[in-house]
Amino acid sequence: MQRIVVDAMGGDLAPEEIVKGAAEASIALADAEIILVGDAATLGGILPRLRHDGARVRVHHASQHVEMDEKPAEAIAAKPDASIVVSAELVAAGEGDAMVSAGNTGASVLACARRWKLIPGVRRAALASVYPTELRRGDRNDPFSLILDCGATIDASAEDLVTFAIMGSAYAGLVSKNRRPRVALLSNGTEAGKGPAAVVAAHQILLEATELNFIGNVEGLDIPRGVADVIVCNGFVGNVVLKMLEGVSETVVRLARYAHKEKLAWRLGLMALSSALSQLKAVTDWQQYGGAPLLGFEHLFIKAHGRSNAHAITNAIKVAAKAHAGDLCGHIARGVADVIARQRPGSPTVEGTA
């Protein structure tokens, strides 16, 4: 039975919605145990009120928790018994198989980095995130593509970018059931020689030393089109891209509200489109996807959105269970080892590229 450790105190709607999501997951997943980490008295007062499988949900006490607006390093240092720290320790000790949290992202990544080992051959971890695109992919007709890194590794070398590509492809293949995900490097041009030195070197390695479905470089305008199923970049660029996409989405919503107020013709047009807009919202709802995986460690962490409700937490737990059952970390380890073995003498190496 899989053991999914859930930080019950992390997130804007914690602990109520987190516990509710875990309770729902305990019924939906037949082969998983949910370990809720947080204040035992608080969680013990919530859980009995919810429909759940009592044989597959248990509470592990943690007396502290990290607030969403706290500085990660300071919070981790000041709160050694914080729920996110205890969660990471349980997994590191072999008492859990994967971890889920909607809490402070920086503190979550730091807790994992300090207690988990990287997969052999992986130098730095990557936080991946999904975004909606025009095209769909995989057996599930998935409208989401994956971008990584989104902030865990700000300045990535060619070595890091290659391992990000391997990790992203493995995750997309398993979770989206996309047998041959298209992988691309994000650059300022589609030509092989375009971009910073790290991107150019990574391009060469991905072409020569991997069996990935590498389609080369893509530009920013290709992102929403869905030209690639996995887009690889450093954490600085990835974080900027995601914030921009989120800002565009919010702007479109505000413009629609403005249009609705200003003219009757616009209101009628929006009413006519209401069914299509509702369908679009359902298709691209991030809560359906679960969360963003932190990839590169020997254990799996799914970072749920800070505003996650119970439904989103349930889906995050399902994704964690599915990834663990599919041996995602093992796939990544084998992929990285294969690239290292394929390196030709004199070519840029995954272990040595700067």
Contents of the next structure:
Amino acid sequence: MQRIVVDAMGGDLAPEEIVKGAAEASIALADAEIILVGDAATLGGILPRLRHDGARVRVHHASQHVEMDEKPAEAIAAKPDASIVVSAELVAAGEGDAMVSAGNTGASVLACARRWKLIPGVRRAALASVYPTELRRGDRNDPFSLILDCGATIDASAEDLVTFAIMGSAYAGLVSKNRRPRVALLSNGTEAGKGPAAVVAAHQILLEATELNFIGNVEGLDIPRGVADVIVCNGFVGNVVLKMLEGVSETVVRLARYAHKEKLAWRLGLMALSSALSQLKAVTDWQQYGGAPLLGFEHLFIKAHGRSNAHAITNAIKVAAKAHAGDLCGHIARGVADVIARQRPGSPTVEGTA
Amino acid sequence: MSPSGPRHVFRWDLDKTYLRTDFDSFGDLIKSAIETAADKKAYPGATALMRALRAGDGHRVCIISGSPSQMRTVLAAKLALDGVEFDEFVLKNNLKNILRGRFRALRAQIPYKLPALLESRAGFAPAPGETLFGDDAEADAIIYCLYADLVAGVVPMNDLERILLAARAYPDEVERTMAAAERVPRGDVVRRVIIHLDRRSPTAGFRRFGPRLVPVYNYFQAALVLYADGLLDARQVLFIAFEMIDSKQYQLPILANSLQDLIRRNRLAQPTAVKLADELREVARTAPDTVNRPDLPPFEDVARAFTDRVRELKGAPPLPWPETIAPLDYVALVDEEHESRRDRRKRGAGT
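Can you swap the form predicted on its own for the form predicted in complex with the partner chain?
Below is the entire complex, every chain and molecule, led by the chain shown above.
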């Protein structure tokens, strides 16, 4: 049985939409227990209005919660009974197997970092995010590639990048059912020697010491093309890339709105394209994908989008349950241990000790 | 059976209440009709519960089901296979309905079940209490509450006629029901209505039926309610839990969550849960073989799981459930039920 701890008070639409999502998941997942953490009286007032399986939903009271705009470290220090803190503690204590939150990202990551242990051999955690691409992948035909890290580890070493590659590959393998995900390092050129020292060294380790389907370096323009299924970079680069891609998408939408207002011919053109555009929206809808996994800890955390509605939360819970059922953290641990064992003396290592 | 007559009557529906049945599509109906007794599956815990209830002194089990009477042999065989004894077994004569061209009656529940309940009740001169078991698939909540209110003398006879007409009853069904209602001895005898949430309907939708009705997600919850009502003892509750765990469809945490859910919904008082835990500890002390089975977690783990679930709520107040209710507008309820059944048919799904 998968026990998924859900921070019921985190997110722009919490707790109503979070509880709705959990209620749906309690019916959709035959072998799961959903542990809702938050104000018990509030949650107890919402649940009876929803179709759900009351035997598969458990409520754990937490008297406080972190607001979306609070400073993470200060909020966590000031609110020891915050729902996100209590959620992370429940998982650490073995009461839950994985955690889902749509709340304050910094506070969520910090709560995990302070209470969970990293997988042996992993020095830094990575937050992975999905981005819609031209190509589809895996048995599920996912139109997304995975980019990690997106901000958990600002400056990653070669060893960190290698563990990110292992983690991303394991995740894509399980969640997208992609048996041999194509893994690439993000750099400023496709040649092995291009890029900062950490990227060059990581390239060498990935080629020599792993059995990943490593396809070498890719450049920024390869991300939306979908050349790789898993794109590895440090948190600084990943964050900049994702924000830029989001900015480009928003600009395209704004330009379309402008065109819609400006000329009748352009408006007609947009109307002709409208069904294709809504199909594109459906395909690239982040709510389908669940959320961004925080990888590297002994437990899985799925960070759902702050604006997540019930559907997105249900999917995040499903992804967490699926990843736990497939022993994602075990796969990562074995992958990292395997690379450590394969390291040749004198070459760069994932432990950084050679 | 007690020599002085029954002390408590338990009335059970079968499909979706005792038996896991799908009849949301024509294919499901066919499948249900050709299944053998061995193919039919009871909900985990339902068999143990029905047996425990029947075992009580002066307890009587009456089954009133909308299944066609042509299925009597196979259904009776299923109950025999499960070791369930009953005192009364009423099924719907759908063949007769077809032959008389009364197609409306094939699906109608109220004009069939209400007179059957009243006629069964009319046989008892003293006033035993009653507990009724149904489900959320059709109109069981409405039928049972209407029956309870009729027996209690709360529903005037002219209102009953309006309700039956709203329920599309044929004239002879109206006449038969009115006659049975006239004859039935009056008394506030229905102690509890338990609705099995087969469709996982929102429990808030049942608030209007008042404190007598308890929607349950499974039969462990039903057992807890009946323990609180004084109709089951702690050991019987435990046996029902064991049957559910044996089914492999329930684990200890799921049963513990079921307890917490009832407490959150204010359908089980915390002191009752504590009393049950104390009595189970006593059972564990005096008859350790009863509770310690090699295939189950140690009793102390079981007790801890349940205590933890209560503690997890940290004293949060349960949801207020109405202690009293205004008289129900059964005509509106019947109309609403027809509407929702039509919607479900339009959607073409059972959910």
